[in-house]
Amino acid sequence: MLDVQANFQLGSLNTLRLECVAEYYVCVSSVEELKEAVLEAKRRRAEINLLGGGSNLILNRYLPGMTIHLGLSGRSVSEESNDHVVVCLQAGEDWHDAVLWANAEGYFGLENLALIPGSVGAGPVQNIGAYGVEISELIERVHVVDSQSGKNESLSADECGFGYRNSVFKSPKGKHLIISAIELRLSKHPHVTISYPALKDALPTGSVSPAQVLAAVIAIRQSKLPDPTSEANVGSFFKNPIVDRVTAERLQGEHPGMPQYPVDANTVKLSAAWMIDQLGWRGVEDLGVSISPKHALVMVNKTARYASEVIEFSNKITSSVAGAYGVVLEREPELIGTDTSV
């Protein structure tokens, strides 16, 4: 039978530890009391809000309606060949926990995401990213709950929508399926990825194993980023804004020593970091949050207590940018909430 909990506080399971009480609340370990969960929002005519290791959220004073915690567990191998392996992770596995697993294991492919925070339900909401790879490139299947008809369902790799730090899952049309489970096709061969300049300059010359790019990615975000069992912060805070060229030219002319990372023929990504380090705002404080001296795009919470302070802050710091680039930056986590109980 499900512990369904009221008025349950939700300050120690997100990673900006932001005081929200949410009004009903209940942990999932299996597909089976998810479905009993999603049944038992609709009986209390309660909206669902997914939470996870809590990383990508910014959670608001009071969250209104059934929270359900995904505790979903396991590891295992749904096929396999003799060149690739399709694992199975359920979605309240932790990522990076994943990931050394999947390494160990022989399994190649996911070295480069190493240490991003959160758990794996998260990954192909978001759309993980980094140092030149992205989840969405090895996603064979992602298994959902229909939170509207209450059965399962499995969606491609096409089917998602994937897009930077985008899908299927954060559109109006997606919000309703809650992902139970991911299946991954990875390598059994070595297989690395060190186009990107950072990881490529911290590798040895020649040729390199995957346990020494996963090591490098390690030791890279370790030393650029806060640890949020730390330092209170959900990873990247802000985007990297994706412009057109025109935009791109125009700000590569007026500003010489701007990045800019080609994405296609008609679009350019730039460094949100860059921006937010050339106006002086790394280690800057207010309001109990501040910017890392680590990482330009890593807020980290000093002593806030609540949502609407850290938007307060971060609102700043996106006027900041508009007004001397004119890009305008987008938050990576979501917010969800009311500043108020109802």
Ligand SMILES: Cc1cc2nc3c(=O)[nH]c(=O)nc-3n(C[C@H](O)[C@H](O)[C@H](O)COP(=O)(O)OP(=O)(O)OC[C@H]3O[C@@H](n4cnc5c(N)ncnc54)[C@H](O)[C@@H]3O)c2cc1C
Second form
Amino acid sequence: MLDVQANFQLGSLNTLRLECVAEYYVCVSSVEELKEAVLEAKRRRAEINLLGGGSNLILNRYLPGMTIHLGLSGRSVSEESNDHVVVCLQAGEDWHDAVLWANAEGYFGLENLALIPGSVGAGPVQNIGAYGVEISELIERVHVVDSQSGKNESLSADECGFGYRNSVFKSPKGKHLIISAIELRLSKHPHVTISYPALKDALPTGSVSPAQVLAAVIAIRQSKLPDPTSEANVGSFFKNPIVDRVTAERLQGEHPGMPQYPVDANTVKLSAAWMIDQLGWRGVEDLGVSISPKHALVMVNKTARYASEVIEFSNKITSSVAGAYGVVLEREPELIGTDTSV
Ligand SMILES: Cc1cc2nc3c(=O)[nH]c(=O)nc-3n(C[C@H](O)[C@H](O)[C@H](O)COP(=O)(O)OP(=O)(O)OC[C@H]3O[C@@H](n4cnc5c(N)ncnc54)[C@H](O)[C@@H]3O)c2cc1C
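Right, and the form predicted in complex with this ligand of this protein, after the form predicted alone?
All chains and molecules follow, beginning with the one already shown.
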């Protein structure tokens, strides 16, 4: 029996700790409950909002519709060969705990993605990535419940349409797909990816083990990112902008110190943190919100109660970067709900 609650407070379920009232809220712990919740939303003619760990969402004051909190738990091995395993992780599992589990079991490949907050199910949504690895590289299958048909489906990695912090699950084509579990192909042989400069610098020279990479990633993240359990934040507030080569060359001419990372023959990724830092925003506090002194991409909520304050502050930064560099910053976390109390 589903426990649907009306006018439910989501303040403790989002890492920016913004006040938000969900019209309806239900936490589901199995695929059957998830399907029931989808039917219940249909019966109430309520739009569906999905909630994992709330670490990549900006919740406005009021969230109309049915908020479905993914609480499905479980980890298992679904395929095994001499070289690989395919692990199946349920959507409500904590991502970092799953990374630690895989490493301890001797299943390698997730170490660079340690300490990313949130749930397993949200991982493919924005194709979580860090230190030179993206989850898309490891995805074997993504299991979903289609909220339009109410049926279960499985998507291959190709069908997930992965890109930089992007996937089909963010697009109108896939917004109705609710991830219930994911399967990842991991190596049984120690295997590391240490091409990312900051990670390479933190490791000893010579051969390193996955356990060393895991420890190094955790140490780097703890030193440069505010912990959302003590400082309310959603990690990177802006995506690194990708511009065409002509724009990149113009910017390099005007700002010779600007870091640039070629994506392909025609496009270049810029550092949003560098631009924000150059403009003196690091450590600045306004409207109860501040740019973390530790990292210029992270906005910390000190005392703001509502999303509107966070958005107002972030708009100042967006305008400042657009004015100085002619580059439009795009927000990474999704803003949902309305700015009215009911
Ligand atoms: C300190 C900090 C550091 C971070 N570092 C990184 C980083 O290095 N790399 C990175 O990529 N991200 C990073 N993030 C962002 C965030 O942790 C990830 O995006 C994470 O995957 C969000 O998980 P969540 O469960 O909290 O998602 P939520 O915030 O609950 O939801 C995020 C989005 O996914 C949708 N969603 C959630 N669950 C499902 C589901 N089961 N099926 C379909 N859609 C779903 C929601 O509707 C929403 O649109 C960081 C955040 C913080 C606070």
